[in-house]
Amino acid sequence: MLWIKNVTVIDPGQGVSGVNDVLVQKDKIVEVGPSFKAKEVLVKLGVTDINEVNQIDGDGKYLFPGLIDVHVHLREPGQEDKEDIASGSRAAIRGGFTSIMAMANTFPIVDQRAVVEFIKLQARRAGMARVYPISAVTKGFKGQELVEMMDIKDGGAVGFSDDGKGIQNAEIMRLALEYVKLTGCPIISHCEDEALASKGVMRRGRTSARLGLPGIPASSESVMVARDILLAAETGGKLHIAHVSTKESVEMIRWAKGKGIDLSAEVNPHHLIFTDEDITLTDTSYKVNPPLPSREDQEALLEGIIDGTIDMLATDHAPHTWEEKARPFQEAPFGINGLETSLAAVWQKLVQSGKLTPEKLVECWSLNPAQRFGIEGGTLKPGSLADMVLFDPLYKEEISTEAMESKSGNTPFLKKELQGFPVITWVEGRMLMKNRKII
């Protein structure tokens, strides 16, 4: 049994912004209210002695439900070098979320039953993070033949992508849009024309012309865009947009809810802190896929955000080894880690320079993934799962590979400072970090 004092508690979907008392019980909020007296509590929580109840002083803290990660590549089966199911659900948890979605570009391709089923048993043994499976679309990553969607759902994956890989036959996309009805579950698509997009590394424009190095187009993602959300309309299949960079996504996807299409979409942290002007030769954790916008495309991105266009913040964390991430720029892998940094770096630039609220923030990171994916989380409401995060927006920590709890270190944050950081995240009642350290 838990009582959390004097907490800010940010739970949008219940209206819920202020100085709250949250009183839970085995795995279940119990209530939230203002100041709760110890006989109040004892009558709640169903017990005589108030020892009995763990007490937390949560002054000059947030509390916010569990964070819901709808876009994490945790690369078991088959690539444990650069993470494991273990590993990547420990760093969800330091990082403030309870919930993460696994995509299925791994050894095999989680394109049958069976693979869904192998991570969804890792993730129990593993004990962290909620971890729920993304189907691939097509068999093998191969843009051919759909895989088998309502068997793979029956197994538990929540949805479907190819991602890593833009579908690139429309039929293909529209089949999958129309056979995608029968789960309920969306298609996420990763938007990139490969014909665009050829051998570019970072965003086409003056500083990759600087630099010599090969520009992709932001064409190469918002045509696809365009395509896929007029198939969504012709099919009624439910679509989720992942890693939205361009302006030009923004402004279709802006247009296809005014006309009611079903749609959902996502930005990476990533692409609302960082820009292609920050790219330098010889930190290759700028590279990322796809590529840092310019400024002008990030403004449209953080109003995307703000005005509810886009609906969900994804880190689209992608762990390599450190030998992969020394190569050349050109020659080095796409991808960021993100899980442990990116909801303090969202906080320092984005919350504390005033460009986003607390609320806001959590309901694109936990109240709209839930809702979309639907999966339990979201909300601190009484009867819910306690699913929660104590943030303490004064918490400083320099970043480091040693305290990490993923197994590797791509992230532009090494060795620099952030503040406002998760300092308990709780899975079903159970604290499983406290003082940024896994229990």
Ligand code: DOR
Second form
Amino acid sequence: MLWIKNVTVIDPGQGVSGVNDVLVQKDKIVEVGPSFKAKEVLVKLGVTDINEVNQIDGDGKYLFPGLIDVHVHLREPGQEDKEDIASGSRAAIRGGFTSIMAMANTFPIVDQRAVVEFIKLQARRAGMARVYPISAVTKGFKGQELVEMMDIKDGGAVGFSDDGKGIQNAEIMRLALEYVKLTGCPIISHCEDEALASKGVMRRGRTSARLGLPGIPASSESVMVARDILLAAETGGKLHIAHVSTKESVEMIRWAKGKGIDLSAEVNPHHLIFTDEDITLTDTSYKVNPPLPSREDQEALLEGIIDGTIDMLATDHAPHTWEEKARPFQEAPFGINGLETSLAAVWQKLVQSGKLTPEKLVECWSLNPAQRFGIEGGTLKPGSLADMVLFDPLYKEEISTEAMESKSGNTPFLKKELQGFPVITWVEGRMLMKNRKII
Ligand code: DOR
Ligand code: ZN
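Switch from the form predicted on its own to the form predicted in complex with this ligand and give that structure.
Let us now look at the entire complex, which starts with that chain.
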């Protein structure tokens, strides 16, 4: 039995936002309510000696339902020098994420049931965050032939995506949205028109011109967002747009939702926090795809979150080795390591500054992902699994590769101090992280 006292519970799933006590029995939440009520429940459950109950003082801290990250690259199988399922799922727990979705751009690519089952097995062995595999849409990410969707779904995939690469052929995307209906899962679209993106390495604009770097126009994303929305409307297939980064995309998603089209969308913290103006030739940790947006785009992304056009936050955790990221800007791989810094970064830069409420943060990073992908978690309603995060808004930490569980340190926050971190993470009532360390 676990009794968390006087903690500020933020749980939009049951409309709770305020100081409460929380009771957990084995793997489930049994009570969220005022202190006197918790005591009554303890008596009802037959607890005679309160000292037998594991008690935690939550004064000054928040309790969130475990965060759910729908966009993570775990690199296993095939690129275990960057990350593996064990290190990535430990990083998740340290960052406050109790469930994560693993993208399919591994080696081999996740385009067969056996690979999905392997990922699930490795995740179980790691015993950390729950890991939900995402399957490729097309065999070998070639954009030509669809995977065996039903078989792969039966193996445990919860979505389909060629993330890392846009599906260039509109007819293939149309077919994917048609067939995916049988599975009930969404197609997660990495919207990028390769002809428009060409060899660009950052957002096309004044800064790319000044730095002399080839630019990626905003349209390389937006034209594909438009295409996929129209295809989702025509087929009725479920669509999720990954890493939205332009104002035009936000506007089109808003329009599509107004029409009742079955779609959801995510935005990555780095797109809300940094802009193309932060990029310098010497720091490749800012190199990411889609690239960091203009200030105007960033404002539209935040507006999209606030008015519900954008449903989710997702890290797009993309670990790369130091050697790869040490290459010149044009040659370094795209990607930002996000699991262990994103919650703190969003808290400090957006919640503390009053741009985002804690309720919205939890809605976008826990409740909406659970509901959209039909997975456990997302709320602390009595009867739910006790996936929880105790969050200390005052905890400060300098980001260092030594402390990180991830194998890679490619984050713009390296050697910088952030404030507001998870201090305990539980999965199904099991405490897996305490005082910023995996236990
Ligand atoms: O920055 C990125 N990194 N964007 C992607 O789409 C893929 C990802 C990766 O796998 O490294
Ligand atoms: Zn990705």
